[in-house]
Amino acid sequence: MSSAPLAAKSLLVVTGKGGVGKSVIAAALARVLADAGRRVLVLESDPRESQHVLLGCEPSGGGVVTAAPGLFVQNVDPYAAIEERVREQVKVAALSRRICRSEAFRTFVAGAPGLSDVAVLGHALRLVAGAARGAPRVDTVILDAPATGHGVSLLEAPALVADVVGGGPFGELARDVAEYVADEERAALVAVTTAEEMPVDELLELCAALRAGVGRPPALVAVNALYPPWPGDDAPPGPHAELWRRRRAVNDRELARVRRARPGVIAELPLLALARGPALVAALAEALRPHAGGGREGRD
C-alpha cells in the first residue's frame, strides 16, 4: 500500500454498485480535498449529469464550471475527448474535422474495446497536467466512474488498449495512462458500498479483481448509509424500533464481512435524513475527513 494519504493523490477513481451513493461520495471527497487547500475537479462521463446537483452549481454541459473556490465540475463526452486527441495530432483543423466525422473513424472508436475509457482517463491526466484547453489548473481529479464492474475495466483498459493498438497516438496515450494508473503514489481507487449483502458481494469481487488486475486493493472503502447503532434495552418499543434493530443487524453482519476481507482503510458513514444535495455532501465530507488525510487549511 502507498504511504501517501488520499489527499495527496492527483487521480482518484470512485466506483461502486449503482445505488450505493458513489456520486455523493465523489462529491464529498472533493469537498474534503478542496477544504485542505487542493484545487479539485470532479469529472463525470454520464450524460445525465449529477454532480452539479450535489455540489450546488450550474450543469457542466461539457465545460468546466466552478462549484466553490478551488472546486470544479466537468461532464466529459468520451467521444469528444477522443476528438480532442485527434485535433492535437492533426494540426490542420479541416482535416481533423473530416477524420472525426468519417464513418470509418466512428466505427473504429465504437469497436475498439476500452478506447472510450482511455480517452476519459487521458482527459483526467491532461487536467492534472494543466494541458486541457479552457480548463483551470487543478491538483486532483476525482473521476466519478461507472458502476463497479466497469470501474475495474476502466483501470485495466489502458494496458489492454496499449497492447492491442500498439503504436500511433492512441497507443501512446494508452501507455501513458497505464503508467499513471499503475503508480499508487499518484492514482488510487475508492470503492463505495452499503452494508447490504449484494453490494458487499460486489465490493469483495471488486477487491479481488483489483488485486489481480492492478496489483492493489482500493485505497479507501466507504461503507455508506449505515443505520445508527442499536441501543438495546434503551430502544423505544414499536414496529419502527424493530425495523431499526433488524436493519442495523444486517449492517453489522455485512460490516464484519468487509472487515474480514481486509480491503484497506474503511470509512463507516451514517445514514442521514438529508436530501440529495450540498447539505448531504457537506455532512458526509465531515465524516470522510479523517480517512482522506485532508485537514482544514482554508483559503485566502
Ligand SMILES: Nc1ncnc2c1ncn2[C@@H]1O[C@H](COP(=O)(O)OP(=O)(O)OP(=O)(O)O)[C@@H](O)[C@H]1O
The other form holds:
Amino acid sequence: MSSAPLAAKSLLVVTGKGGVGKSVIAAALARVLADAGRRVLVLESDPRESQHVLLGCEPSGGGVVTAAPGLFVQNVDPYAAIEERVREQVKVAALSRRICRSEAFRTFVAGAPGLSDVAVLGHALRLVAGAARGAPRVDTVILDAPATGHGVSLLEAPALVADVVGGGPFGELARDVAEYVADEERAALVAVTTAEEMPVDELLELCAALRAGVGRPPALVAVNALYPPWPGDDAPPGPHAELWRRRRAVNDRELARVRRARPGVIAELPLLALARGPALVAALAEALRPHAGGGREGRD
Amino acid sequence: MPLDVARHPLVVVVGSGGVGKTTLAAALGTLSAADGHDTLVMTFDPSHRLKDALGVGDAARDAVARVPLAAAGRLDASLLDAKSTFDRLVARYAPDEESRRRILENRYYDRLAGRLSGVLEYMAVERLFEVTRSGGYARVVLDTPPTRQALDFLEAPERITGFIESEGVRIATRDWFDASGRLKAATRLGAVGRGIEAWLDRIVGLDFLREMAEFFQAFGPLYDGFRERAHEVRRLLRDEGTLFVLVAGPGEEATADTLYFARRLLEAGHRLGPVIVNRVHPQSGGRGRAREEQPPGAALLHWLGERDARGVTDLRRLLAGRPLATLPLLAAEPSGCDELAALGRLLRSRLTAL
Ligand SMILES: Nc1ncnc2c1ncn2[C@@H]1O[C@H](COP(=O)(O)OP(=O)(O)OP(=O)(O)O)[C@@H](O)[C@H]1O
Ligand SMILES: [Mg+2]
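Structure of the form predicted in complex with the named molecule (previous: the form predicted alone):
Starting with the chain above, the whole complex follows.
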C-alpha cells in the first residue's frame, strides 16, 4: 500500500452490516494498536453500549473510561455532541440550553440528515487533536459506528452536509471532517464482513462507492467468523461434517469475491468458540496483528 | 398454529438486522402462494441472488414483479425504493403543478429525499397503504428495513404526524425571510432582532436555515394528505388482520434483542404471532470425544450447537408460553425459488407443530 500502515493512522472508521462483528473487531484493533504503544480510544456511537463488555471496563455512560493503560472507551450520543458545539458558540450556558431544548433546534437537528454523523466524526477529530474536554490525549481514535444499512452514508455525510449547509459552524465542521476523512495519511476505513452473500454484496457496493468517491478502497477488510478450513479426506465422519464442509464452501466462495474486489488488506478471522468478551477480543487481536502493519514495538 | 391467511391478510416480518427477515418473508410468501392465495412480498434489501430469484433486480426497481413459481396462487414481489415512492407521492398529493415543481426542484429534496431519517420507513408505510388499498392480493407479506432499530418503522406514521404538527415545523414553515433575505423578526424587532439573527447565523448559518425553511414550506400543501394516511396506516398496523412474525438470531447473546422487540411490539398494541429463531446450529448430542481430540470444525460446531440450544431454552422460558419455532442453519442460504419454497415447507411443518 502506498499510504501509511493502519497502525500509523489517527482515525479508523469501522463499518459493516448489522451483526457482522464491527464492535468486536474495533475492540481487537484497539488492543493491537495499544500493544504496539499507541494511545487508543474506541469511540462507540450506539445507544446500546457493548465496548465495556468487550474490553472489560465500566460502561462509559458518555464519559471516557480507561480499559487498560493507553486504551480508552467512550460512548457518544450524537445529540450531545451537537449540543456541545452549540454551547461553544453561544457560551452563555442558560441560553445554549434554551436553544438546544427549543423545538426549532430539535427540528433542525432531526431534519438535517447526516448532521449527527458529522457531529460524531467531529468529536473524533477533537479527540485526535487533544481538544476534547475531559479526554486524554490519544494517537488513534477507532470509531465503532452502528449499522446504518449502508456503510457509505457515514462517509458521504460530511460532504453532503457541507454542501447543503453552506456557511456557519456546522458547515465548517462538515468541511473539516470531509477533508480529514479524505486524507489517506490520517484516516482509514475498516470494513467488516462475514463471508456470506449479503454482507459481501454490501461490502462490494461499499468498495465501488469508495473508489468512485475518495478514490481508494477500504484500507482493511476484516472477513470475520470463518469456519475452519475443511480438512478434506481427513475429515471426521461426525454428525455435522456436512454442515461444516458446506458452510466453509460458502465462506470460500465469498472470500474469492472479496479478493476480486482488491481491497487494501484482507484479514481472515476465524469463527471462535468464545462468548462475547475480552477473551474473544484477545484471540481476534492475535489474528489481526499481522495485518495492522504496526509491529509490536513499532511506535511508527 | 399455521398462519391462517383468512385471518391474517397482512403479515409483518420484524427482527434485528442480519437475522434473515428478507429470506423468511420470501419463504412465507411462497407458502401462501402454494396454498392458492395471491400474495405480494414487499422486501427491502434482498441479496443479489435473491433479487434475481424474485425477479426484482435493478431493472424492476420499485415495480412489482411476478415470481416464477409453480404454485396454485400468484406470488409477486416488490423492492422498495424510498426516492421513487416519495416522487410518486409528491406527484399525487401536490395540489397544483406549481407546488409540485417547487418541491421537486428544491435542492434539498433532490439530495435528501431518500435519506432524511425515517423516510425509507415512512415510504414503506405509504407503499403498504397503496397496496392494501388496491386490494389485489389475498395476502401481503411485509419485510422491514435493515436497520438496527427496525421497529422505528412501525412508528413512522406517528413520527411523521408528530413532526408535521410540531412547533418546529410550524416555525420553519413560517415566512421567515423578507424580500431582501433578512430575517423578518430581525427587521421587526430592530436591534434585538438583529442580535438574534446574529446568533442564529453563528450557530447554524442563515443560508442553511433559509434552505430548510423553503424545503418545509414547499411541503406545506402535502401535510394534510400525509397526516390522513399516517392515521390510516396506524390503524392498519393494529388491525386484527395484521400479524407480526418476529425473527430472532440464535444464541444467548441475541436473547436481549429478541425480548426487546417482543416487548415493544406488545406495548405498541400489535399482534405478536410466532417467534422464529433462525439459523440454529444443530446439537451434536452425546459426549463424543474430548474436545481437544476433535478436529477444530467439529469442536466449534459442537460448541455452537450447545450455545444455540441454551439460547432457545432461555428464550422459550422468557417468552412464557408464546409460540416459538426454530429453523436450522442451512448448509447454504436459500436463494433460488425452489430453495425458498423448500424453506417455506419446513417453516410450515415447524409452525403446524406449535
Ligand atoms: N470471530 C468471532 N467468533 C465468535 N463470535 C463472534 C466473532 N465475531 C463476532 N462474534 C459474536 O457475534 C456477535 C456480533 O458481534 P458484534 O456485536 O461485534 O457485531 P456488530 O457488527 O458490532 O453488531 P451491531 O451491528 O449490532 O453493532 C457478538 O455476540 C460477538 O460475540
Ligand atoms: Mg456494534
